[in-house]
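In the form predicted on its own, a lone chain appears below as structure tokens.
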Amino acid sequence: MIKYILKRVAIGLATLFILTTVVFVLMKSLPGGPFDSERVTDPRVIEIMERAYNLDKPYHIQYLLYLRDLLQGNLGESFKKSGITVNSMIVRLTPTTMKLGLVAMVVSIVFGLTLGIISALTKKQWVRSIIVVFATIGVSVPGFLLALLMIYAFTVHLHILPTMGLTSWKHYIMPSLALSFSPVAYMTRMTRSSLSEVLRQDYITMARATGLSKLDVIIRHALKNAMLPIVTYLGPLISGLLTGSFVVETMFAIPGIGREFVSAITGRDYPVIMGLTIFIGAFVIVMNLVSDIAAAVVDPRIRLGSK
């Protein structure tokens, strides 16, 4: 198990290094400069600003300096917000994004598993059909479109739900539903498919033949073996929800990482773009690592297959 974890950690670190390099190269490949939109016409002032941020040095020197700061935990300082570091932005913005992501994660897991189990176990065709239609729509409809429809219905017409910020429990309803709509549908389909396949296995028939009740067979045998695909999916799901949705946070004026990322792209704030990208990438890598370890604990065959 230790060897399996170390291998996954090494892969994660290599992935993070590649991500950092690619993002740095892309930032330097963009046309124009970070101060082009500023109201500064004096070339001497621009030269001083570029020298202050090491932008006057060759690209490979800038890259090595950035890696040095990154290894020290320093993600740089914003070009547009003087005196504000990317680290302080992450500390300030992450709690808001995490709270919204946690709500969306709970909604996704609870409703996704519940609907998937009901769809796999029910004998009523109309119930199964309704769930399948919902899952298909959920996978097809993007979250921002659902957000627009909810804003139009519950804010513009009914005036019952607020749309800006996260200051009360009502503020969480529409953003969390927009974020969790597609994951609920995807998890519903995955749970239904996995559980239906497990219920057709020979050992389930044998368990029923021993006299166990249907509920015992489902809980003790079927669900345990049907959870492997779900556990594997939880890593990307949690990382995606907890790092926020750029569009959803912007639409609902939520002061989180996603909204700040969009603002940084608009303002060509390169250190913020790079810092938030690396932070989000590192979080995704960690969650995938946790997901891989959890899957290996559930099914030891995964560890053996990776040798």
Contents of the next structure:
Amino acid sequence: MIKYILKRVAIGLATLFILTTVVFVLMKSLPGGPFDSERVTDPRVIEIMERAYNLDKPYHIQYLLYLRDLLQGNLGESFKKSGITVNSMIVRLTPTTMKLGLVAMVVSIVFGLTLGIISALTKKQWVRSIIVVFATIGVSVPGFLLALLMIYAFTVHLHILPTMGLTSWKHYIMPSLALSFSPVAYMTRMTRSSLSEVLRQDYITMARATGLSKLDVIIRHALKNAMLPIVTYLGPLISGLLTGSFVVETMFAIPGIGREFVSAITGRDYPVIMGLTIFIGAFVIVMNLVSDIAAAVVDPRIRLGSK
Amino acid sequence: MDYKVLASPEELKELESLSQDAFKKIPEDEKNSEYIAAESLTYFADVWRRLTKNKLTVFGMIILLIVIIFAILGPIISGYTYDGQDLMMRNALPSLQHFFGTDKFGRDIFTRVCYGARISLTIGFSAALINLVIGTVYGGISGYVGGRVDLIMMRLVDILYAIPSTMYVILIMVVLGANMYSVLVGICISSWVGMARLVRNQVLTLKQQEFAMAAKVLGASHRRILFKHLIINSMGPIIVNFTFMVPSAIFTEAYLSFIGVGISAPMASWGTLAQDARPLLDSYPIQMVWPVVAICITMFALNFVGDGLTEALDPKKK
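I have the form predicted on its own already, so could you send the form predicted together with its partner chain?
Every chain and every other molecule in the complex is listed next, the one we just looked at coming first.
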């Protein structure tokens, strides 16, 4: 078990290292320096500026300095908004993104599990059909299009839901639905196939034969085993919600990491793009790690299978 | 050993008493009427038969065909170009002149949606095709060679897999600029890893089977065993993965264009069109309908085909 965790952590660290290197190389390969501007600047000023930011040093020294900064937790400073560091942005914006992400995650898990369990257990064909149709829509229709449709229906037409910001519970409804729409569909599909697979196993028949009630068998035996693939899905779910938040936060004008990232991209604010990429990347890596370890804890086959 | 009596003397007598015309020759085509066996089909003919039995899949294929036809012929039918502006006809409603109306610059939306189809389908299918090639070769080699090579190659895959592919695509877009090729490069850099993992696992199990051993004993080269035996035998899952890669690439492109880093003006993909229509949502909602409908029906069609293929290619469901 410890060996498995160590291996996962090592892969995580290697990933982070490669990500930071890629980010650095890409940043350096961009045409144009940060101090190029339309106004003609005195070459001496540029020289002083470059020295201040260590840009006069050769690339490998710059790379080491950059790694040192990262290790000290310093993600850089915005070009466009002077004096604002990426760290301060993260501190200011993360809580909002986290709140929305958590709501969307709870919605995804609760609805996904419920619908999946219902469609695996029900004997009514029409219930199953409705859930299948819903899951297909969820997999096919991108969340941002659903957001567009909802804005049109509930804000432009009916005027019942607000679209700007995240100040009351009403503000949460549309963004969290848009974010969790396709995760719910994936979760439903996965729960259904995993649970119906488990229900076909011999030990379920065995458990029924020992006289346990149907509900008991489903809760104590079937669901417990059907949960395994779903635990593994939590890592990808979190990274999906994060990348989904880029567009959802932009559409609903929610001041979070995602919106800041998109506006940095469209505004070509390179240090912010790079800093936030590393932050988001690190976050996703940690979440994947947690989800992998959780899966290994509940399923011994995983840690024994890949020694 | 005792012999079975075929007919008793009484029965023989009865048979002799029958006249000649109690018998008749059966026609040639009824000769095998008692023969019971499934029609002999090649693997792909069999898959095709099961695929076309699924109504939703056929429906998906028809929709896809219609989208492709519009992508090719649409601009010819409409007679407009994707960037031709007509400032006298801004935000026009759908009419015979402009089937889907015009946008805020007076550009024909029908033509733009058809060009969007070209972009989306090109990106979807070429990304899937490139991923298919890279993933199959990479995963095949990794699984076939095994040992330390496999370990190193798979660690690289793990590393690429750990970061959401959207992040890579965005980084590539920032560096290469917003156009169709950088979207393609971005999508391809990160999304072949799923295919590589799948092919590797298939090859790992298949290479231990007897037919691979037989090929080896017969003196087949490594390349021949890998590509003509192992990979051909894992074609089912590979095709399924391929069909789901197409909608996911289309989705990624639409998503990028929607947040403003994908295809840039005056070219327009469906994502760009949806993004353009967003500010006009309360005054001209009709402009949003077309790209949204186009994305949704294409995604539906591709998912239907993918689901159908999954079932048709799954030997367990035969």
